[in-house]
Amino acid sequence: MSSLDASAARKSRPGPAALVVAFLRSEIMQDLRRDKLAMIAAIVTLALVLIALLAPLIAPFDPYDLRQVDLLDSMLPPAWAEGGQAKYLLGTDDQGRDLLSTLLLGLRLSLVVALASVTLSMAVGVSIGLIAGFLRGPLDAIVMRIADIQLSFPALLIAFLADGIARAALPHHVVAEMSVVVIVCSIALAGWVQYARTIRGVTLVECDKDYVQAARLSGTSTLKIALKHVLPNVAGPSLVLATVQIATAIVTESTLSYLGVGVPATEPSLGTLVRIGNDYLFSGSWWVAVFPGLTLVAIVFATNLLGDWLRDATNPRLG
């Protein structure tokens, strides 16, 4: 290729602004804007993520900089109830911190892990549904089974197995500066599952199809037929799979935290909040537990509508 048809190529390519322009005119954006209640759950979405993205610029204090905590501030109320103070919106917690500031790093470290978790369980599950319908046999069967047998228990219950065995396996001081890696492991083995299975039902009818079949004609290795010609098109499912999955993560991660057995205190995400402030709810001191929870509730509901929107959205059969 010369190097005026190169710098034409370069010239027909659509800039960022231009596919930001066609993402928003496509007719998945057009489906949104006509589902209303999706639409506020996208915006609820999208707003909780930046200001998670954003807490350690926008939060008013630093909680974990002992400088900035007075324990003569402990238990205070909201700003706008009889003794509360203007700097502490939210009121603060047993420990004096402002609740605001360590709800958005809460809600920040709660997204991180569930985002790391599903991520991680996606790669396992997608990978694992690959190679079982593409090989079949014994080995599809084997992990069908293993399937099977981890779907009979609870996603939470493996998770909080899991993470019992990390805890006891590995020494003390590395779990507590491993914390977070542990649990967004553990939620990962509990997830991968729902992925295997889904992936392993569309590679199978994938496989089926003429262009799969004309690529192992033509000598096409069994690598690249999965990577170049299956896997583009079972990525869907995948995703909306993922966007579902995000609001369990978020619930099982609160939940193991809320036992005791997440994320340490001193990183304390949202279910740690909970828990907290569950010890201090029916002393009068409500709001402790009261706003850790809303948070925790708008999150994983506007996350659950959006996934059940765009997984009925992308199903041709409902269309």
Contents of the next structure:
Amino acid sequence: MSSLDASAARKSRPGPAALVVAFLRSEIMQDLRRDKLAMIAAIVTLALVLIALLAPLIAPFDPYDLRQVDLLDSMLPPAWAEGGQAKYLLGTDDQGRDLLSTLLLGLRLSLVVALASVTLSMAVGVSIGLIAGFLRGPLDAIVMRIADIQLSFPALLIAFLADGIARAALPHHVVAEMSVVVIVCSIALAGWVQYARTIRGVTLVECDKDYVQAARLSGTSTLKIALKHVLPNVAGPSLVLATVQIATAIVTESTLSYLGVGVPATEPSLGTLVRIGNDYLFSGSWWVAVFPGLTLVAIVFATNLLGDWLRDATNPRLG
Amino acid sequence: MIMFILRRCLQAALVLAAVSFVSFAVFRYVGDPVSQMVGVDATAEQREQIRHDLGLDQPFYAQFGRFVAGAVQGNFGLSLKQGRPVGELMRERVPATLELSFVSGALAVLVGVPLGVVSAIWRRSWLARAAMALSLLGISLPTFFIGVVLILVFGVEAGWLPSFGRGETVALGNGWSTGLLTLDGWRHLLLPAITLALFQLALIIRLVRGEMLEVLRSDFIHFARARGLSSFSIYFRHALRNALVPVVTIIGLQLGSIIAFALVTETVFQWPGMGLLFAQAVAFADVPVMAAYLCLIALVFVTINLAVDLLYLLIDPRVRSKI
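I've shown you the form predicted on its own. Could you give me the structure of the form predicted in complex with the partner chain?
So here's everything in the complex, that chain up top.
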């Protein structure tokens, strides 16, 4: 590209600041500002995501660094409680790790797993939905039958079964190293149906529209029609669905980890931390279970509200 | 109509066949049961003997046939961890899970339907707001954390209620035991039942409220008002009845979810049901137990779905005319 073209492109394209302003002034942001509850949810989500991203920098300790961990400091209560130490704000866990640091990194891990599994299940679900909607015929019938069957079982159960089978089938050292991958795949496997069904439905409608017929007549290949013309039109519903699904994915991950088949205790997620804390409830050490649990509730609550709002805001029938 | 019923039954049978094949594949090819049963220093002959005793040296189709034949009779072989027949273990655990599930289901319906109705009729009342907040909480809170908080508040801090196990049970014969006949059993049941019920309760409140609002907007309610019927009659005789049709369907379908989610609740409260057995089986890779649970839960779900579909046919004449 010549320098002339580049400068022309630069001139025609708004800068990042202008984009942000445009985004803040957009219809959807105005809608968000009108809805106080959704606004609070958005702020909480944003704050928690930022905290999770910056976790290694904010965390006062590195809980994975064994040199910083002292077993003698294990199960210390929060700083304000009797027997607490000022350097451990939320107390310590059973291995003497600073709970605040472990919690921050756990939040990051929980969010990463949720995002990864939602992305994976969206990619798989959207592809299957597009293919089924485009090709129709026996393939479509088979895929949708499978989807129907899977949909009659709760997603949590499917993820748990998939995770359990994968753990039993793979050798131990692989499971130990790949537990995060296994859990991401299990949650994704439990979630693809929603996307596939929605996208298939939208694709069927889009395929009958004039622009697709026109593209067909002008000799555009089916693949190109699917990817360049139909995909952008079905992207909206799948992104809305993904927002709604994130809360589910977070809950599923934490539940699996709580049940002991998710993220291992060496690099705990929020659910793993609650499980560790569970063993110490009766000795009066409530903090190990309660703080990660409350963090989990905050993030799930906020993303749930945000997802609900986005679904309603983008639904033209409710407008 | 008969074709529809036949087709649904055939579909159910296909699902069961598919699930039993998957669970057989898991049962047979996941892990090596022999090395889990014998010590590290077992000789090759001992291993071969166990392999033969378990029937692992037979051809594939024979093993699958034996598996299905056994499964139909409730025979899933020996648990790798406990060395006892899986069918026997399951039978011991079924009453605990069923009791927990039915009590929570009843709790969710008995509290959820009235709250949903109230929050639809008096939308701005504090009770309606409280019900909506409760339902939002119930949907957002992970089940296990509800359990942990309840244990902490009522079990550890207040010390009012026991928080693990089933307590005192009464044997009813035929291997069936119940905790519903003793005070101690009820005290043990309360916290797990609330934990398990909260999500369903939240769902039912939202559903009933939504359906009621929809029905209250419809023409026949306006006509009922114009006819001068009492509010009570309008709300409960006309509106609620129409609102309940979809609700009944969803509640029926949710029965399966309750049994599935009992898995989590049973683990939190160490409730000796099938879910706890299964969760422990997954943690220890106890494959026969996993296979048995898979088949059983599939049977439960398929039966419930089939029953709900057929019930719908009975309740709603519009569906009948479409088929």
